[in-house]
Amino acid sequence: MIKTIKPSKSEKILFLFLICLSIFAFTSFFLLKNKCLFVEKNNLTNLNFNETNNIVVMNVECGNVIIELYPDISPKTVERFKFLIEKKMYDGSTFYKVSENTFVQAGDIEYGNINNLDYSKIGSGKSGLGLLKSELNKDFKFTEGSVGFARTTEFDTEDSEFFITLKEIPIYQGEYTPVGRVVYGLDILTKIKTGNKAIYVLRPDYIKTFKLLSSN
């Protein structure tokens, strides 16, 4: 006859502890893998705008980022931005340059697309449309969610690249061409993969689609 050995109280406690530890580890792994879990989704059907022609929708991994454009401030740059969006030239564009809690940058048409990344040349790509003259505005403040066109160290070198600030950056005021501001979805941009102190982000996040709200 086989004698049944009952576990001691300490063994029961240890067993329960191991179960709880396993559940915690599994839950933590799931939460870390799903960075979009607690991000609020923006349902476009529930949003109302007076001027839809100047509202654009950038869809990224964690949802829709809604941007209002300011053609009255930077008419030529906004015109270029909308043209690139309408032609779907930003679709697949990677956020190759990201400073955590500071800004995200994308828009290298030539070398920064997710299907054609070239780390040796990224940041120097052209759209084929020529350079733009800087449209600076000393009164526009680059607060949290501001959208501006990137350039080289020289003025009048804007082309297609743009950045979005995640905090107020006073030194950008009067130095970069503003094109608009994020009105919904700024928290989504904080989930964009960073470079972990590297110059460029390896295996970066990217823009899935970019379109005018009026075209939806």
Second form
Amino acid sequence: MIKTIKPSKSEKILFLFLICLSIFAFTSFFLLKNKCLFVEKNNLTNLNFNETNNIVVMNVECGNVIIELYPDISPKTVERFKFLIEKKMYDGSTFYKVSENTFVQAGDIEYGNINNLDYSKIGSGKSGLGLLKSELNKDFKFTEGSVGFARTTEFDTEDSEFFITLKEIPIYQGEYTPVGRVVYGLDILTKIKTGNKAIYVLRPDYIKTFKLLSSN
Amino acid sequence: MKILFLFILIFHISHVNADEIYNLIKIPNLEIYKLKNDNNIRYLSTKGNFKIGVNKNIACDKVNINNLNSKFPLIEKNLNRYNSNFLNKIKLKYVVLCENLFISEINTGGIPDNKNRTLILDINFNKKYFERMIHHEIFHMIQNTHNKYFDEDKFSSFNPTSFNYAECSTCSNRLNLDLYKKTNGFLTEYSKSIPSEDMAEIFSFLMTDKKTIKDKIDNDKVLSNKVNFIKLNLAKIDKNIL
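Target state, the form predicted together with the partner chain; input state, the form predicted on its own:
Below: every chain and molecule of the assembly, starting with the one above.
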């Protein structure tokens, strides 16, 4: 007859410790590693908009970022932005310039696409559509979630690159062309990969798709 | 251990502190000091040391806030003499306030950068010349944006034919900023360095000590011609500056 050996108290503690350790390891590898875990995805079917013509949807790794455009403030820039979206030229565009909790920047059509990334030239690419005149607005405040068109150190050099502010940046008022504002999904943008202390990001996150809501 | 510490230190120093202000004017470690002003100048101060330029040849240190607070009223008073329209024309919007400004290891009071619409000022610059230095640097911004009005050959032609300027502003030992008792066409020793410094010196005196200029030009034909040249051409940009 086989005698059942009861585990001692210390063996029970050790067993419990091992179970806890495996749960912790599992969570670390599969759950906590997922940066999008606690981010709301913004399902478009659950959102209602009165006017859809100036609503655009940028899909990134963690979900949809919904932006309202302001053609009344910057008609030419918004027209360019919508054109680039319609032609899918932003699809695959990387967030190559990211300052943690400050801003994210993407839209280099020529050198910033995930399929054709050129680290030596990124930020200097052109869309091929020519430069735009800056449409500055001295009253527009670059608060959290503002979308602006990027430029070089000179005005009237806007092309396709845009940035989204993740906090209020008063110094940008009157400096950049405002394009619109994020209405849903700002928390998604805070999950975009940063370059730690450097302004440029290696192996950056990118825009999966960018669409006009009216085209959905 | 020491090597590891050194490595960590170098790693941290070599990183550009990426932020929204760096994105705008390409100078790291800055923060807003005063944003809203009647002439739209935006004052920024250094929260850490910075090195910029092609070979990192421009360096300046973090400001001591008490030091800055005590010197700021004087800086603001002098810069308030320029209206926003004029500042737009000379491409000046940002004034960076730091301590111990060096360019290529030479201490300097200010560095203008029209491209980024920025003027860097050393708040520790010699008190005696501080106000004049501000206007001196402003003149460089004026000249950079209105080169056609301040033609250096034309300006140099006012000097006696025997006189030659140096090759560059720091190529000679003509660096003293004190006013000459007997001017002979030049207000200071530094005026003799290069034409643009000569013009900037005249402008700085016109902005800070008009009476001295008036007294000096009565007995100095060369200086009188130079002063008239500056006044005449400045009036083409803004009639109310002088």
